[in-house]
Amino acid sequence: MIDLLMLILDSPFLQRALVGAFLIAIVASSSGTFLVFRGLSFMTSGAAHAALGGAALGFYLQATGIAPWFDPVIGALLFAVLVSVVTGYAGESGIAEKMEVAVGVSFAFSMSFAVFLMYYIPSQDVLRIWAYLVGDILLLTDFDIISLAATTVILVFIMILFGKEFIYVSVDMEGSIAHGMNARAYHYLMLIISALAIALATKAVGAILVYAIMVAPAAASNEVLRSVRSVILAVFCIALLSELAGISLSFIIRVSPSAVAGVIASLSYIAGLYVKRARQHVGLDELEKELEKHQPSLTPSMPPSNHHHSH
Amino acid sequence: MGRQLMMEANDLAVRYPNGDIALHDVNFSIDSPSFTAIIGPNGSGKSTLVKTVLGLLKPAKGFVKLHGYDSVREKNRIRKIVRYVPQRDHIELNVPMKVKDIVLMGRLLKKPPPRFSTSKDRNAVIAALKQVDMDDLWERPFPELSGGQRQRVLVARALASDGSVLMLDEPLAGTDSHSQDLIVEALGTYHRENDVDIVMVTHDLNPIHSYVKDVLLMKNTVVGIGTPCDIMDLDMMKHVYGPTARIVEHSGHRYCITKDSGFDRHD
């Protein structure tokens, strides 16, 4: 135990990884949960990949000297927010299919755009673009941690302040508007703040892990649990445990911590479905037992009553 | 003191989002207080009318007012006085929200953020759930309820809320007869005991005929307006529901038999 603590204290990269894992678990339990409630889990993937396209634009503008001040992170944030706004616009009427299509189109555009620009970017920067796709939680920089922490604090603050509104928008957009709530403003606020968090998390750990951590635990918990609060808590635990498992395992065997975390998080969804199905079976068994209880009570009662009549 | 209008429309025309005409030449006025039923076959513009009144849809022509407030210019005023129950399938079942929280929503939506609930709010929620016999299931997740139970909870949400007009879009659609009786009874009692207007979109006038004061018969425009007795007119029914519509008299009651909605009973 003391060895482990010493190891953590001695290695700043491990400290950053642990803090990063903690922050991303918070992002997953707030943004991820609400996006799953809203039927918009796919937007996570759209915003994460848009961040990659935006970062590519940043590297291109810097490398060519067109706009040296345009940091790739600015591009990533800008593109992710753009995708979330387009998605939000398509979904204002509350139709999920339209939002899915909007995300799909933005996703395709950002990725094509990124690959297009890669031909004009110095090869060492191309590697840094790929890091947006498959990042490594053990390679986080201080900047990653600070920016992610700042966004997470804002995200949590907004979620606590407007959690009810976000739930109302997800449950009954039309009714919320008719009762005088500015549902559109909350709809966009939630999407934009989620996009910012997703973009920074993507820079930190890569789009693929962000998608796995943000969506699978929330979807799994939503299948099984029966209150909003318990879903949020469960997502935090699943996300954090997957990441910690990934980090720990990477010290024992030669594996990518992100890959392990992604696999475990994804498996949580399958586990969730399994638990739900098992529970339904139990429900059926109980129903059968109950029916059996009622049926014998009818049949055995017949002979005595006959007996009674014969007298 | 002049009469107070609950709802009035003048030369109103509304288009569906796809551009088709949903309502045209709509002219009517209904006095307050009223229990109004908006009836008509599928696609006759009943829900569209309600959504236009709430400012969710904009008129292409003319205007509609609720308690004197214009649906476009004064929609914020309207939304303060209205308690709305959308069609049941407009409620997203992906969120594990509890029954009590759904009902509480009716009260908290009328407050500014952070919308904290007080003991007064919670008492109103329990009282409303009792009126529709759902107070035992108040901790249950809403998505786990049956269709009829969900509809009762949504009606309870309106009963618990504040505002002088209740607007309900097909609150009896897809409900079992037990739920239907509970909802009709709760709304009728609430209208009798409180100074509120109720506007209800429905397929079937039968379950509510004895509570309703005004009926608006629609087929993309107002075909008829009046008491339930006035509306049970064969020519009007045939115009709206097609040539198969029949008015049948039996044991002192008049029934309207239509292909669209079974029959509307009428005393």
Given for the second form:
Amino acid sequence: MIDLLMLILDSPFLQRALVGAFLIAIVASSSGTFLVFRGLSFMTSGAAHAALGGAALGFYLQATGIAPWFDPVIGALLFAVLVSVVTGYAGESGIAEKMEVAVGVSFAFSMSFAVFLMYYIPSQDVLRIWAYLVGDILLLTDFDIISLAATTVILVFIMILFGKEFIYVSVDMEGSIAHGMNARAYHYLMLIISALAIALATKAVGAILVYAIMVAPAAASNEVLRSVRSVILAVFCIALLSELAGISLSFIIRVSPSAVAGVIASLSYIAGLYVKRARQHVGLDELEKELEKHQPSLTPSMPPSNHHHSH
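The form predicted on its own is what I need now, so please give it after the form predicted in complex with its partner chain.
Next comes a single chain, given without company.
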């Protein structure tokens, strides 16, 4: 234990990785939970890959000298917000299927745009673009941590302030509009702030891990738990434990911490489905026992039959 503490104190990259894991777990528990409630789990992947296209635009503008000041992070954020706005516009009626289609189209556009620009970007920058896809939590910079922390604070503040409204919009968009709530404004706010958090988390740990961490724990918790508060808490715990397990295993065996965290987070969903199925099975067994218990009283009593024995 003392050796572990000394290792953490002597390793700034490990300190940043642990802080990053904590922040991404908060983002997953707040943003990921509401996106799953809304039926928009695919938007996490869409926004994360849109960040890839935005980063490619940033590197292209820098390499060609058109806009040397344009940071790839700005491009990533802009493209992620663009995906959220297109998705929000498609889903104003409250139909989740239309939003999924909009996310798919935005996803395809962003990836195609990124691949197109890669032909005109220096090879070293191409590798940095692909880093948005894979990522490594052990390679976080101070800037990554500061930007992720700032976004997390804003995200949590907005989620606390408008959490109830976000739940109404996620569960019943049409009903919220009918009750006079400005549902469209909350709808867009939820999607945009989530997209910003996803884009910065993608810069930190890669699109693949962001999708696994933000969607799988939320989907698993939603299968097993009932209250919103318990789901949010469970998502935070699963996400954080997955990332810590990934970081720990990367020191024991040569493996990517992001890959391990993604696998563990994904397995949590399978575990959630198993627990739900087991509960349903137990519930059915109990129902059958109750029916069997009341079976004699439910069947009408038959009059006793008179048997005449012939001698």
